[in-house]
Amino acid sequence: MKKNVLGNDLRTLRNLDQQSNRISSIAQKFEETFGSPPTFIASAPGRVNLIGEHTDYNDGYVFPVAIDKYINIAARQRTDRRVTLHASDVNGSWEFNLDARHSISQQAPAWSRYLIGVASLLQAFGRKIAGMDAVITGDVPIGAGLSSSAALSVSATLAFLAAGSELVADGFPVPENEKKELAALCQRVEHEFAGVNCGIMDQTISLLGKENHGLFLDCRSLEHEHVPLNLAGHYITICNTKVKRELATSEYNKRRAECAKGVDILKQWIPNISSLRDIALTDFKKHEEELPILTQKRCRYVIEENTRVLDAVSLLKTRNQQITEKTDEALIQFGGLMNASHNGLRDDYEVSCKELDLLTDIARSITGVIGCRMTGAGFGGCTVSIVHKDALETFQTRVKKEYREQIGIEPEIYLCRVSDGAQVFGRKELS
């Protein structure tokens, strides 16, 4: 028990010690940037979902994590009503006035057009924010299904309300019951001003993450709960095909279109649904000849994926609490699921690709992988595995060495802690 406490202990200094790094460095950027220190620092993760892809849009069940990566917003406020950002990851920079919200220019450059549509929806919705200057910054890989937008939306929207309030100082914490709200406010973000009709997943987790915690996100109510990892000596570790997923965005909202078609066929014979969450496996298989092929085909991943959310989670709530270094049998069945989770992208759903399950077939070969499927909207992107600490070293060398024989480029892999959700850092962080 006192090396347990001990190595949380040490965690907990580490995760401290990179957190603070990770301040001193981004505030050193709006120095360089705007010449003197900023007043504080929105900062909001990315994720990786563990199990039930494209399933949230269709009031489903999923359960990401937030992950160690993040996108960082250092600013201060203005007298004024002036924003200006400067992203310097791509170097690019622009300006906007808050009460101009309903006008976004055509010259607007993309990363720009959720702060715009953050503070327009704000001032929609009544809340108090303030101009300011701003530099962004963050290591959450863009165009990898980890979520780099959701966290851009999220740290904006913590942004401009901490501009806004008196409070900023000292950290402005978001109440509890608020960040839900915000979650929802950040989708829409992504509907109106992005063009991804996407679900509530992404932003949500961006906002609830809690360390060494998956999330059980019900998409409907909102409802969710912390379920702890215990991984028991397994990492989670992301692999980026570095592919560019050009499909996404149209094939995503293809999807979404063939599942609503499903459900207003299947109302024929089931009555009183809504979407694909309210029809069980069983009646689907009752009724699933009466759908074109490939209608049925994406809602039985759908409906498939929900029952394997629901098992996941019900697995990992049940293990016996005396974890040891072995892998358990609970865990082994969760990766079991995560592996039937891709097979069901790459063969029903068709959101896979050769890199993605090149990536997937490489790491369920390695003894010590106990799960592997692809994460995100999907044509690229990223996969996610679970994997012992023995098996790390060969996993990253098996996973570059083949992947870069067959495909010809190096994939990156990350070795991701699971972090909490997003947060302000004020004056004393800062100091």
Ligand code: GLA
Second form
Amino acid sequence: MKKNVLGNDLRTLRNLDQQSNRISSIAQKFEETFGSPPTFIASAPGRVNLIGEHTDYNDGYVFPVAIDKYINIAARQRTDRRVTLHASDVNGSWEFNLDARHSISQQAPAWSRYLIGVASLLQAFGRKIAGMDAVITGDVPIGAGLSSSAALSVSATLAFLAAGSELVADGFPVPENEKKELAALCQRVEHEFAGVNCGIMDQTISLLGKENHGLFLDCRSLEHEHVPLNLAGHYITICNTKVKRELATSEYNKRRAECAKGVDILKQWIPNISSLRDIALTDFKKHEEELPILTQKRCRYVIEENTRVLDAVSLLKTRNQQITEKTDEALIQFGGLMNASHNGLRDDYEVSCKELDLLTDIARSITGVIGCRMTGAGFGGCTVSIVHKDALETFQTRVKKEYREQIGIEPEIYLCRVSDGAQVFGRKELS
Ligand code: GLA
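Could the form predicted together with the named molecule be given as well, to go with the form predicted alone?
Everything in the complex follows now, all chains and molecules, and the chain you saw is the first one.
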């Protein structure tokens, strides 16, 4: 057996091992709460976006990966229409009836609204779902820009579908041709039940993620391609600022509005455009002076970011053809595009903050870090860095020390494994 094949086999075994530990610990929590084992577990990953920020709601391109942090729902179907939920990480409980779907009580905790929303929309679309007893648990940090809420909606969607299905005893393969439709349903849950006017990226990657691959997604057509991530001894490293600004949601919605306003104004000179995705940078430059200054900055960032995603994906694809273990020019350029993305988010789109900028500055000053940027909506949350394995120790020590010295709190650092999208485990995996 060749060395690299053996290496891969060991890695697969280790992953399977981690997966079975995760499943058995969730199953145990269910049993502690409801007195007997669950019949299935739905599990959906969070994500980190490598490049293509704030482009999804502009019909543009994104390149996220699914990470090995999950929201899990261990459940057992019921014969009636009740849904009994226990969120074990926050020690909260909630119950609702599937037939009372339009009345969300004021007291319903924030997390339960996602499940009520999912149940309501699945039924509105005529899907067969059933009542269930469920325990929710997870390790996607909440409010950290790693899409814990998308993972919750996706996990809930699969749990309700599994509860309504007879397939579940032997696991529940999520039909490939339904994944995009389910992602759109989960996006609507955010819009209609959480008041966040988000794009389609987070829900799509949570469903469509693939181990060791990035998802190159065209957010207009929803065409996608899984691009192998051959990072040659580098790790995707996430640093959590541990801060979240209250204005994140309102500023997010304002950015969307600014982009739409830019398109409306630019239509006077560039007809037949329906989103910023349709505008080439050269055309934009001819007319940018006509826009109010803020609109101009927001639009410039989005148009440039779309180009960066296309360039970044093409660099990786070219590089994959001549697989090399060295930090080559293509990887360095990929990192450069990540850096430029952050600079645009900081200066033109203005969704960064001092904690994200500090983490980015520290990371970039370390030899062996090829690129670093904020990831997700911004105003707090996380950065993503590509770090060579020989620099990991220095990276962890310096980031922790320098961030603590300047901000007064310890950041969290996660080495992330690029994982598969959401799954439902049935009898086979639970036994
Ligand atoms: C949040 C939204 C996504 C996307 C990102 C920014 O994560 O949910 O749809 O807009 O912000 O890229």
